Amino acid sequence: MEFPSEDIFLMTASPVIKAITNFKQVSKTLEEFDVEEQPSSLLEKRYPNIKVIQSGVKQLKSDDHKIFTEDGKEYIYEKLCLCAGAKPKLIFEGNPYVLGIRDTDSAQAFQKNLAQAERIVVVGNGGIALELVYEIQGCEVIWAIKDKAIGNTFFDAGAAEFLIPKLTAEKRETPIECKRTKYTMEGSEEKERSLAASDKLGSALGPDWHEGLHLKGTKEFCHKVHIEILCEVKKIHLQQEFIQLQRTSSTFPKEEKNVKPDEVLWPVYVELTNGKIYGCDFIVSATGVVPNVKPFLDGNNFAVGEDGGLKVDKHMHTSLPDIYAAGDICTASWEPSPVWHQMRLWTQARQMGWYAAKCMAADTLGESIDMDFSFELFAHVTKFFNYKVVVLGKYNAQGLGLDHELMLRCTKGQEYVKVVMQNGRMMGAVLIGETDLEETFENLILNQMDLSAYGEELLNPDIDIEDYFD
C-alpha cells in the first residue's frame, strides 16, 4: 500500500471480491495459489482508504476522467486502471440451452441443470473443457472439439493421448484434498442469484473451479465420454424444429458397430459439421473468451488489439492518458521475450494487475520502473484429469515454424515430458506428473545455454539432470 492517504475505489458489479489465497511460489517464474471469494468488507477493513463500490460501470468519459455507475453515481479518477476481464464467448447468443461457463455463477447454474441431465454436449477443447468432461459422471457426455486432439490450448496430440485412458477409466481414484474455503453471502444469496442473471459478468473461475460442486447427471456412476473430433457446431435445433427436419439423430455410440437411430425425443438437437445430429439436455459451451471491453469503447478512442483486447505498452499503459488496462481485458502490445506469450489465464491476470499497480505508483511518483521479471518466461501449473500439469515457453512450439525439434519421454499412466529445442536450445516443455523438472527446465530456458552436446540424453530418466544445471 504505497500511498496510504490517497482514496482507492475497487468498482466491481459483484457482491464478492476474489482474493488469492494459499499462495506459493514454485520456482523462479511458477506460482501456485487459490482464488478464494471473499467479502469486500475484509478489504476494506485492512486499507482503510479503500472503498469498494458494489456497481457496474455504466460510461466511461476519458476527457473528463469521469467513470458513471450502473447506479447513476460518477466518479472523477486521477488514475484508472480497466481490469474488467473476459467473458464466454457463446456458440449461439440467447439459447436457453447453451450455458457458457467462465465464472463461479456459470458454474452454479451449470450444476442445478447438470442434476436432471441424462445427456449433454460440451463444445470446446480449452482448459475448462478438459476439467468438466473429466469430472462429470453419471451422465452421457459427447465432446466436440474443432481440434485433432483434446486440450489443444495446452497439448499436442502426445499428451492428449497420455491422459485420454484416464476418461474412460471405470474406476475413479479420489482426488488430492483441496483446501479452499468458499464465501456465500447469507440470506441474500437467493436476491444476488436473481441479479447475477447470466448477462451479469460473474468473476472468472478459479483453478480450482469444480471442487465442491457436486457434478454428478442422473445416472448414477458412470463415466461416458464420447469424442467427436474436427467438427464444430452447425446448428441447433429446438426439440420442435427437429421434427419438422424428418432427420434422425444417433443414440450414444456404444462398443457395436451398428449405431442406432435415438428412440428418445431430447429438448434439444446439435447438428455438427461432420453431419452427426446427437439430442441432449442441454449444451455447455466452454469455447474460450471474448475481452470485456464494451462498456469502455463508447466515446473513447482506444486502440484494441486484433484478439479485441485494449492495447497495453509495457508500463500497461492503454492508448488513452492515465488509462491502464490488466489481465484478461488487455492485449499486450510491447516485443515480448521470445519465451513469453499471453494467455487469458489465472496466473497472468494476477501478474498483469500487480505490475500494473506498480506502473501506476511509479508514474505517480515520476519513477522509471523495469519490466516485471514473470513476462520473462511463460509459465503457467495446472492440475488435469488429476495430474499436475507445468508448461513453460513455448510448450507447443508457438510461433517457432518449422525450424525445432520434439524431445519425448513418456510413462504409461504416470508421466509425460516433452521439450522443444531449437539449434540445441530449449524453448519449452510441457510436464504431466510429478517430475521434478520444472525448476531445471525453467533455468534451461531462461539462460538459453547450448544443449546439443547432450541430445536424446537431456531426457534420460537414469541421469540426474539437476546435477549438470544446478
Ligand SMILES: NC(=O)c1ccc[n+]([C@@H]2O[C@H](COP(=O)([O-])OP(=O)(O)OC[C@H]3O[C@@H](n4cnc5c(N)ncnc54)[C@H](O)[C@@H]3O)[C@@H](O)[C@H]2O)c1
Given for the second form:
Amino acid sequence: MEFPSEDIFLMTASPVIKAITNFKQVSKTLEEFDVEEQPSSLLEKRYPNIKVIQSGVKQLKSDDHKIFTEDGKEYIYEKLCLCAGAKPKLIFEGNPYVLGIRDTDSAQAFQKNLAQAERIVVVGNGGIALELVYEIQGCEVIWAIKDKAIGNTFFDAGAAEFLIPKLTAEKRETPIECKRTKYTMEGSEEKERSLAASDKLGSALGPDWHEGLHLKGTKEFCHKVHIEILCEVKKIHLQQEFIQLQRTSSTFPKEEKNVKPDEVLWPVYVELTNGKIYGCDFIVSATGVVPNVKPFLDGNNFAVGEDGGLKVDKHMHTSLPDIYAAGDICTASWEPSPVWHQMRLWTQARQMGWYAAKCMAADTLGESIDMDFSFELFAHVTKFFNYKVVVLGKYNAQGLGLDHELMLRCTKGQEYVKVVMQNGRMMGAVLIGETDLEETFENLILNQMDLSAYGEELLNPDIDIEDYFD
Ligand SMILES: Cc1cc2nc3c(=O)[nH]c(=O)nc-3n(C[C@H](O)[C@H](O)[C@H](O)COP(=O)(O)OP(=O)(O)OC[C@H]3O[C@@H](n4cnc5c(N)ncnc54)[C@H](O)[C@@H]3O)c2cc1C
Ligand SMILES: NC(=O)c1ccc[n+]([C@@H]2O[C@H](COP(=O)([O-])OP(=O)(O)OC[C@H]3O[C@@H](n4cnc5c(N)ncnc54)[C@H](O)[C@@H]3O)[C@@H](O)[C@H]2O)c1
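Mind sharing the form predicted in complex with the ligand? What's above is the form predicted alone.
What follows is the whole complex; the chain from before opens it.
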C-alpha cells in the first residue's frame, strides 16, 4: 500500500471479492495460488483506506473523471483501473437451451440442469470444454468441435491423441494434486451469495471451479463422450419446430444416435454444419469470452483491440487519460516479448492487476517503471484429464509460421513432452504429466541459448537434462 492516506474505492457488481492467498512463485514465471471468495469487510478491515462499493458501474464519463453506479450514485476519480473481466461469447445467445459458464450462478444453473439430463451437446474446444467433457458423469456428451483434434487452444493433434484414452475410461480417477491455482469458497457467506441476481455478472470462476460441483446426469455410467470434429452448430431447433420439419421436409436430416425410444422427443435439437442432428436436453456454449467493455464505451473514445478489449500500452494505460485496465477486459497492445502472448487466464489477470497498480503509483509519483518480469515468458500450469499440464512460451508455435521444428517424447498414459524450436533456440513447450522439466525448459526459453549441438538429446529421458545446463 503505497498511499495509505488516499481513498481507494473498489467498485464491484459482485457481493463477494476474490482474494489471492498462499501465493507461491513456483519458478521464475510459473506461479501457484489459491483464490478465495471473501466478504468485502475483510479487505476493508485490513486496509482502512479501501472502501468496497457493491454496485455495478453503469456509466463512465471520462471527460469529467466520473463514474455512475446502478444505485444512482456518482464518484469522481483521479485515476481509474477497469477490471470488469469478460463475458461468455455464446453461440445463439438468448436461446434458453444454450448455457454458458462464467460465475457461481451460471455454474450452479448448469449443475441443476445436468442433474436432470440424459444427453447434452458441448460446443467449443478450449479450457471449459476440456474440463467439462472429462468431469461430467452419467450423461451422454456430444462434443462438437470446429477443429480436427481436441483442445485446440492448448494442444496440437499429438497431445490430443495422448489425452483421448482418458475420455473413454470406465472409471474416474482420484484427482491428482498439482501445482496450479486452486479455487476455494472459504470465507464467503452463502447468504450474501444467494442475493446475487442471476443476470448480474459475477467474477469468473477460475481454477478448480468444478471441484465443489456435482457434475452428474441421470445415468449410472462414467464417461460417454462422442466427438464430432470439423463442424459448427448450424441451427438449433426447438422440439415443435423439429417435429414440423420432420413432417414437412423430405430432405431434413434424420436424428443421429437417438438414445430414447423413437416416440420420445428431446427438448431441443442441434443441427451441425456436417449435416448431422442430435437431440439433447441442453447445449453448453464453451466458445470463449468477449471483454466486458459495454458499460464503459458509451461516450468514451477508447481504442479497442480486434478482440474487443480496451487497448493498453506497456504501462497498462488505456488510450484515455488516467484510465488503466487489467485482466480479461484489456487487450495487451505493447510490443510483446517474442515468447509471451496474452491469454485470458487467472494468472495473467493477477499479474496485470499487480503491475497496473504499480504503474498507477509510479505515474502519481512521476517515477518511471520497467515492464514486469512476468511478461517475459508466457507460462501456465493447469490440469486437464487429471494430468498436470504446463504450457510455456509459443507452445503451439503461435506466430512462428512454418519456420520451426517440433521435438516430441511420449510415453502412453504417462507423459507427453513437446518442444518448439526455431533456429536452434527453444521457443515453447507443452509438458503433460509429471515431467519435472518445467524449470529447465523455462530457463532455456528465457535465455535463448543455442541448443543446436544437443539435437534430439534434449529430450532423451536417460539424460538428466538439468545437469547439462547447470
Ligand atoms: C469456468 C472457468 C474456468 C476457468 N479456469 C481457469 C483456470 O483453470 N486457470 C486460469 O488461469 N484461468 C481460468 N479461467 C479464466 C479466469 O477465471 C479469468 O481469466 C479471470 O478470472 C479474469 O480475471 P478478471 O479480474 O479480469 O475478471 P473477473 O474474474 O471476471 O472479474 C471481473 C469482476 O468485475 C465485476 N464487474 C463486471 N462488470 C461490472 C460493472 N459494470 N460494474 C462493477 N463491477 C463489474 C464482476 O462482478 C467481477 O467481480 C477460467 C474461467 C472460467 C469461466
Ligand atoms: N484450465 C484452464 O486454464 C482454463 C479452464 C477453463 C477456462 N479457462 C479460460 O477461461 C476462458 C473461457 O474458456 P472457454 O473454454 O470458453 O474459452 P477458450 O478461449 O479457451 O476456447 C474457446 C473455444 O471455442 C471455439 N469456438 C469459438 N467460437 C466458436 C463457434 N462459433 N463454434 C464452435 N466453436 C467455437 C474456439 O475454437 C475454442 O476452441 C478462456 O479465457 C480460457 O482460457 C482456462
